[in-house]
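As structure tokens, one chain now follows by itself in the form predicted on its own.
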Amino acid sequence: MLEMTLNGLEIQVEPGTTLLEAANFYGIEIPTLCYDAGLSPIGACRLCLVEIGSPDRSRLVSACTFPAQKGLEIRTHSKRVINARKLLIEMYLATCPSSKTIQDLASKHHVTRVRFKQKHDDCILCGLCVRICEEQMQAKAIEFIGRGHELRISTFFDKKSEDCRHCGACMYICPVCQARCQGPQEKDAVCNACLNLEPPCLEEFEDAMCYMDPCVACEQGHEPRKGCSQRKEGS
């Protein structure tokens, strides 16, 4: 067994264990728009960066493909951690704010805003539908096509794939493709329908302390206990 510290907490985990399958055994959320249990990591969406390290000589890495090590110091949510993930769900907006899954993700991390510019694609290049297809469906009809810039997701050579047999498990799986709560005209880049404004948390503290989700006090409507880990826009 590997013993390492979670979020300041001694833990045991088996070789082999990614830091994302440590935190949620031990039931700590982290975020991912690219992970599935049943297909193979690849740290695309980066959503499920953690902070390894002591403060002073950390660096942030991807919880699904980061292996566990003997003594590993490990914060899921740290100012850094959070504001990190803030920005990648707004940069994601910016790309598909069609998607109900990432609003809904906006709204459970009180992004309010978008300051890039709106691009309104259909993909954020998350890969599940490769997988899916090549390692659960054992088709492998569609992969990543071209560089850079220019990646894509696509069928080879842009033809109709033979070996594709419309079973659909690509478009089950794709975070995009289930369309916003108020439709396809939608007025503004983020909805926030979801979105808790007042929160009766703790208005600053530097790491979440308290990781139920949701949370006991504020889902009752009770005083929240010491530790709350949820916080209001801004801190």
Given for the second form:
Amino acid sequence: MLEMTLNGLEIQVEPGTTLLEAANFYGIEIPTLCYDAGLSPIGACRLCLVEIGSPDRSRLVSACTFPAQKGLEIRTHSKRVINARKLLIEMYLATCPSSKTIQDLASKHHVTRVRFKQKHDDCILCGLCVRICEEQMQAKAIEFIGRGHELRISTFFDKKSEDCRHCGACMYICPVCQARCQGPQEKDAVCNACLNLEPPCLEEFEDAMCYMDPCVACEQGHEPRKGCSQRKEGS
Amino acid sequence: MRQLQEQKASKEQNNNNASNNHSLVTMLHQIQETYNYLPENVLRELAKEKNIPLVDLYRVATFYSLFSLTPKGKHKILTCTGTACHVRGSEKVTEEISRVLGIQPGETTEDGEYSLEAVNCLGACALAPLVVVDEQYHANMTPAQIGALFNGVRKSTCQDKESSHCHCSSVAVGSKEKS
Ligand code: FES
Ligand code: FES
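Here we have the form predicted on its own; I need the corresponding form predicted in complex with the partner chain.
First the chain shown before, then all remaining chains and molecules of the complex.
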């Protein structure tokens, strides 16, 4: 058993577990895009970033690939982590605004604007389809093709693949294929129709407390700011 | 998690055994050397023989820019567009080559004689700007020298100077115009 601290909590995990598995085991939610419990993690989306090490010498690592170590200090909801997470979601929104998964993430993590050039791609290169095809379906019909900004997912010579059995697993697992729900007025890339919660504690504390339920900040009698635990007006 | 790792390890071992200690890149190099590019049917055969998933071959072949999936010309011309060469005017040199051959970087002439490739730094920056023709390095190139360079290449390889296909003279004219 390895002892670690998770958000100040003393925890014990078995050697060989990843930080994500440890956090999930202790009931702390870390958003993920490219992780699936049945597939090998590749750390492609970076959404599961957590902060490790003492606060003055901390660094961000992807929780889904980082193995548990003895004495590790992990913070899953520090200011740095949350800002990095929000930026990532914003960038994903700028790439694939048509994805319901990404729109939901944006609402959940209170990303309300996109400051990047808006694109309308249909792939975030998370590699879930590639892995499910190889690891679960044993077909290996698709792969990452090309390199750098030309990286894409395709079949051998971009032709109909003989290895494909049309099982549809790639579409099932794709976080982008599921189209976003069409709200009454859908004007721009950020939907935010599901937006309701914003942690008010980031202003007062270094860490968000909303992973604890009920929220410590709200419990301690801090005036919840407008927007906390209430549906935002007009949405 | 651990199960998955074990699965992966055993799979990797299988792959290694299957490839007969030849790395995939080496095999692709050999194919490229014989055929001048990577033909689809040869890749298919290789996959069958070595028991490698087809799509893996495609992945590796598209990852390295040295591999080509379309036929290349008999003569390979590389012009360096790296920093040192750029500073010393490689852009003009590339333009001149494009003009003389009538192709852009990445393309092959219709007669299948020349293919032009723009590359990043050939590791000989002191000789900038650099043009490599059939693995011969030509240092300190200027646009004015391009015509003469191709003249030399064509003369040395042209077998049918008398026939109508021969372009030897046309290049010479092009270079004269310029200088
Ligand atoms: S879930 Fe960890 S990097 Fe994507
Ligand atoms: S930049 Fe051309 S050889 Fe280095």
